[in-house]
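Here's a solo chain for you in structure tokens, the form predicted alone.
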Amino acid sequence: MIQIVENKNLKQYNTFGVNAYAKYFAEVNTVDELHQILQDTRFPEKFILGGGSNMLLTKDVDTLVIHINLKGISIDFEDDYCVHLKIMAGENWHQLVLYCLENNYGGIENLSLIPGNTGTAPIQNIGAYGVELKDVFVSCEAMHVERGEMKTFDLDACQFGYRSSLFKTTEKGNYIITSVTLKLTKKDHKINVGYGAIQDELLKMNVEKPTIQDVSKAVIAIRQSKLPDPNELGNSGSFFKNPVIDRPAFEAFISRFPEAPFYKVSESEYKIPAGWLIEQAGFKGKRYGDAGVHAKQALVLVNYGNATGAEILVLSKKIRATIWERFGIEIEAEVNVV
């Protein structure tokens, strides 16, 4: 029996720790329960809530909020070299990484300590330190919100891009991911330490031949040194995407700011670190009431206690406008604004 609660505070369900209320709230623990609540005609509009790690609630939700709490990890396929792991959408992402490390499954160690649940990972193709979800992705199962039908999406069908997918573009809002299947290695792991920060951390740890466990420890140490714990300081990780600009725009930019860091994406595209732009614009460590920019990582907007989602949104718009004015570069929010 699904319990529907009225006027539910969503503070504990969003990592920004913003006070916002759901008019109606239901938690689903099985795929059948999800199907049942989606067909409930009393609530024509429904708001889907996962781990609450990639959204900013700027107002109360005047409809039914469905919290996805599907749990379970199982093996779909296994041989001597790899395992296909099926993970239900409500499983915490970092706990999944730890589970894989305990079982010596390689592939997602660089994605340690990313907040949120597994079901939301494909939506924006989560990535960090040279690895993206698409690198290990096999498929995901999803339920159509209107029709209640289940569909399996393989790697190609998901149309993964930089922090993007089919679920964030053409099919946005149409499907609820119920499970994700990943292909992970059991031996001969591909150790990805291309990022200098990981190499520096491994050097500090006196590790010359890193294991997947060592890589995870290094990533955790780096993230903890830069990023605040949402349990202590409300935040949603990186608030902005790193902008990718074309060659003419890059040449104009780099001639004005030759000291700027950049990454060449292709012959015609360049990625500029949004954190550098925000820091150069003078926002790093700044506080506006209880909304602010983190002192150690300018990409992270924070709630110092009682900031509203609307106040954090105003700050983000101020940052975007300043970056455009000063650098002629448009930066976009990575976080979903509700």
Ligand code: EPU
The other form holds:
Amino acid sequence: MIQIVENKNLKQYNTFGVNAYAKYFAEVNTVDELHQILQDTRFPEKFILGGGSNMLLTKDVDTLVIHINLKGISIDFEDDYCVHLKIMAGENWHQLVLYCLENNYGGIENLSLIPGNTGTAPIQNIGAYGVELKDVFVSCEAMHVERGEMKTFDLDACQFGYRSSLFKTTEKGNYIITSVTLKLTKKDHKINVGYGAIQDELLKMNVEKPTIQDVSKAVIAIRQSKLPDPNELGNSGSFFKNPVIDRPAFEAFISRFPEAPFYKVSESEYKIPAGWLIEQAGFKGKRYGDAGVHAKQALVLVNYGNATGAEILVLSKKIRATIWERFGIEIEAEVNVV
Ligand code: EPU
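To complete the pair, please output the form predicted in complex with the named molecule; the form predicted alone was given just before.
To see the whole picture, the full complex is given below, headed by that same chain.
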């Protein structure tokens, strides 16, 4: 029997730590329970809540909130070299990374300390320090919200892009991911230290031949130095995506701001770090009431305690408008604004 709670405060369920109330709230612990609640006609509309690490709640939720709490990790396939691990959606992502390191499974160590649950990782193709989820992804299983049927999506079907997938675009809101299967190495791990900051950190640690455990330690140290811990300071990681602009726009931009950092994505596209733009616009470390821009990484908006989602949204709009006026570049939110 699924318990339905009325007027539930969602503060504990969103990493921004904002107060917002769910009119009705249910936690599902099995795929069958999920199926059952989706078919419940008392609640025509449903709101799906995973780890709550990539959303900003700007108002109360006037429908049924379903918290996905499916747990379990199992091995789908294994040989001498690799393992296909099937992870249920409600498993915390960083706990999964630690589990893999304990078992010496390689592939997701660069994605250490990313907040949120495994089931939401494919939605925005989580990425950090030179690795994205798609690099180790085999497939995921998902339930159709209206029809209740299960479907398996392989790598191609997910249409992964930079912080994007089919679950964020064409099929937005239509599926609930119930499990994710990843392909991880058991030996001859591919050590990914191309990202400059990791190399610097490993040097500091006096590590010459890094193991996957060393890479994870380095990533954790870098993240802890720049990114606030949601348990201490409410936040949702990068609030904005790094904008990708075409070549004519890039040439105009770089001639005005030759000192700006950038990455060449392709012959015709360039990515500009939004953190740099926001810092140049003077927002880094600024605080407006309890809403603010993190002092160590301008891409992260923070809640100092009692900011409302609406206040954080106002700040984000102010930043967007200033960046547009100053640089002629549009920046887009990475988090889901609800
Ligand atoms: N920068 C500034 N000022 C700032 C922040 C950044 O000038 O306040 C400059 C840095 O000096 C550097 C460049 O911007 O030249 C890039 O900075 P950083 O390496 O910190 O990475 P990012 O582009 O700001 C992205 C991801 C992060 C991820 C890191 C590392 C996005 C939206 N964000 O940030 O992901 O951890 O790279 O790979 O792509 C997240 O998505 O929540 C997240 C934290």
